[in-house]
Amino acid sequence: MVLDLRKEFFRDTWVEINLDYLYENVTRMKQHLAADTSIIAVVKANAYGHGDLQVAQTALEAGATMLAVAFLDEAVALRKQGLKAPVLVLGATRPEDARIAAELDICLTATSKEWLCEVEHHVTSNSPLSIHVKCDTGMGRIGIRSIEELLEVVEILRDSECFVFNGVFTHYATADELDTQYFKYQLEKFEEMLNSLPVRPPFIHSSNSAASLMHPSSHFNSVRIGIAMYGLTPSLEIKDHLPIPLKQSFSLHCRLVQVKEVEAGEKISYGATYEASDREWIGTLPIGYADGWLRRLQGQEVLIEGRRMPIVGRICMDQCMIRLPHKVEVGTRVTLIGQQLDQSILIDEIAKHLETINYEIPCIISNRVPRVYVRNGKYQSVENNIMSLWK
């Protein structure tokens, strides 16, 4: 079935995502990996913006054998949605709720002793809770920070019928830096925990992103694929030295909703902030604040005709202008996040504007925008949470 995108939704503004890029990452990430490492699949946040069912399916058919979210209700969301793969909530998770992800086969993160005896109250023999403990070796977030506590919790394991110790982790504050001295302080703290463990669980992973590219030393036999899987690089500072090429899965489109020419002196947009030099063809665009497109982007290029031209005036909630370079007709695709012609924008250059990072751009696009997910080359499938209310 081809997809017509005009049928799907009603405005000309969309978000899509090339699962293949995605799939390709992640295959590539597993070549870069030792055989016996396995990787864990990180779909907080709806997937950081890209849609945490679609991306949760591509992962695990490129090679991933987990899901890793943020909170619970995300996990629930996954299991809502059909997936039965392995989940593991990342965060804290309120210690009565702990018997929702033990039904539903999810695992928890296990940050305290005190956390660990009041989820014992909770869960019984009958549905046992599997557990990832969190070790904070220098985060700062979440986590157990001595041996003598994590002795007691892996007893606490060990001794009780409600749970199944199933991993543990650890989480570098510094891995995607080239300074590698506190990076280095975190791993040796890492594996000084993991060596008074009497007995190691099945799951060890200590690796982000930034980490399972850089730092083999940090693999142990699971690493986490967060940032990566999307084609984004974890930071600028290491991004001339990645050891394999990632693909930006995410890019960002509109269609010209209205065309006009202007008098030299003409004032476009709130506040009057910008005014034609000379006769000028603006266009508008449907799309503002209220979707991620935020205020600070104004004088920020897009693309039109394979050429960059400047967004104009303030950005408005549902709209913004930018300057033509010559008449276009209505309907005329404008890319603001990808590729046309021999032309891109990246994230990574929309981060820059914002003074940054690229996590967030993907993150910040609203969900009132639609993603329509792209498959060997093909429109897949659109996501639409407004209309899906409708239909």
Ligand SMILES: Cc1ncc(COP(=O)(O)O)c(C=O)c1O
Contents of the next structure:
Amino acid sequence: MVLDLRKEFFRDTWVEINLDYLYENVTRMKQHLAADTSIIAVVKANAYGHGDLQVAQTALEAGATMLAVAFLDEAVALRKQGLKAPVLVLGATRPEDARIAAELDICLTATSKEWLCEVEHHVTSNSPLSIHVKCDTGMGRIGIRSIEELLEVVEILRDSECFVFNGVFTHYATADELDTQYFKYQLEKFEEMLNSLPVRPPFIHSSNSAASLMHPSSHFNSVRIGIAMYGLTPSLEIKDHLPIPLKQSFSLHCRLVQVKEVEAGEKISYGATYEASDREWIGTLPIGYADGWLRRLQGQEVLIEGRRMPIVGRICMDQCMIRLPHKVEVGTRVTLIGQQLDQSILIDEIAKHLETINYEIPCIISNRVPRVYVRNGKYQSVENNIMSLWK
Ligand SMILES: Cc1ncc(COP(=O)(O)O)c(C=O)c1O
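Since the one above is the form predicted on its own, can you give the form predicted together with the named molecule too?
Up next: the whole complex, starting with the chain shown before.
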């Protein structure tokens, strides 16, 4: 079946997620790792804005064996969408919600001894709760900070039939930097904590994408891959040092909805801040800051027929305008993020314009913008919050 996008939604703005690229990124990462190192695919925040179900399925097909999210809600959403693979909640969970996690076979993160003691009142041996213990080795976010507390936690886990001690992990603050001093300090601290354990659980993991790519010494037996799976570099600092190529799977497109010629001196958009300096062709795009195409992107270029052209005037809530070199037909495809012919606008370029990191960009493109999935080179499916109410 070939999907006709114009029948799937009534608005000419959409994100394309190339699942073939995502599959390739996971496969390349798998080849880069030792054969006995497993991949935990990080699909929190709706898979960094890419779509949790589609990304999770593709990552599992490519060889990931576990999924990780930030919150229990996200894990429940994966289960409700039919995913049966192991799921780990990386963030803190309310103790009273642990029962739900146990019932749905969702693994939770133990962040302290107090938390674990509290959770014990909410779970039973009929439906034991799987636990990964988080060690805070220097991120300063969540987790156990001392060997004494770690040993107490492990003792509780081993003595109670309500728990399964399934993993231990930590998270690095500077794995994406070329200066490895603090990274090494954290790694040593984690090794010290591991060496104190009377028994080791099945899963030991510390590496995010950056550490997985740059530091084999930190792989242990599993790694947690987020940003690299989506084909993005963990930081600009290590971009030229990556051992494997990555392919950006996220792109953003729309179609021109109006094209007009304006006279010199005519103004464009709120505040009338842009004034045509000559006779100019102006095109209107159906995307604005409510879609996450933020006002600060004024001046950013977009692609039409492989050529760059600038956004002029203020970006509105739902629309913005671009200056065209000549008349272009209404309905012409415009690429805001992605490739056309030999030109590309990478997420890194948008992040630079917004003075932020690439992680933020796919996350902020709102769910008003439909996600269209490409698999085996073809449009495969569409995820669209608004239209799902219509269908
Ligand atoms: C605890 C934890 N592990 C792994 C990841 C994945 O990191 P990355 O996207 O850099 O691979 C994150 C994401 O921030 C995280 O918070």
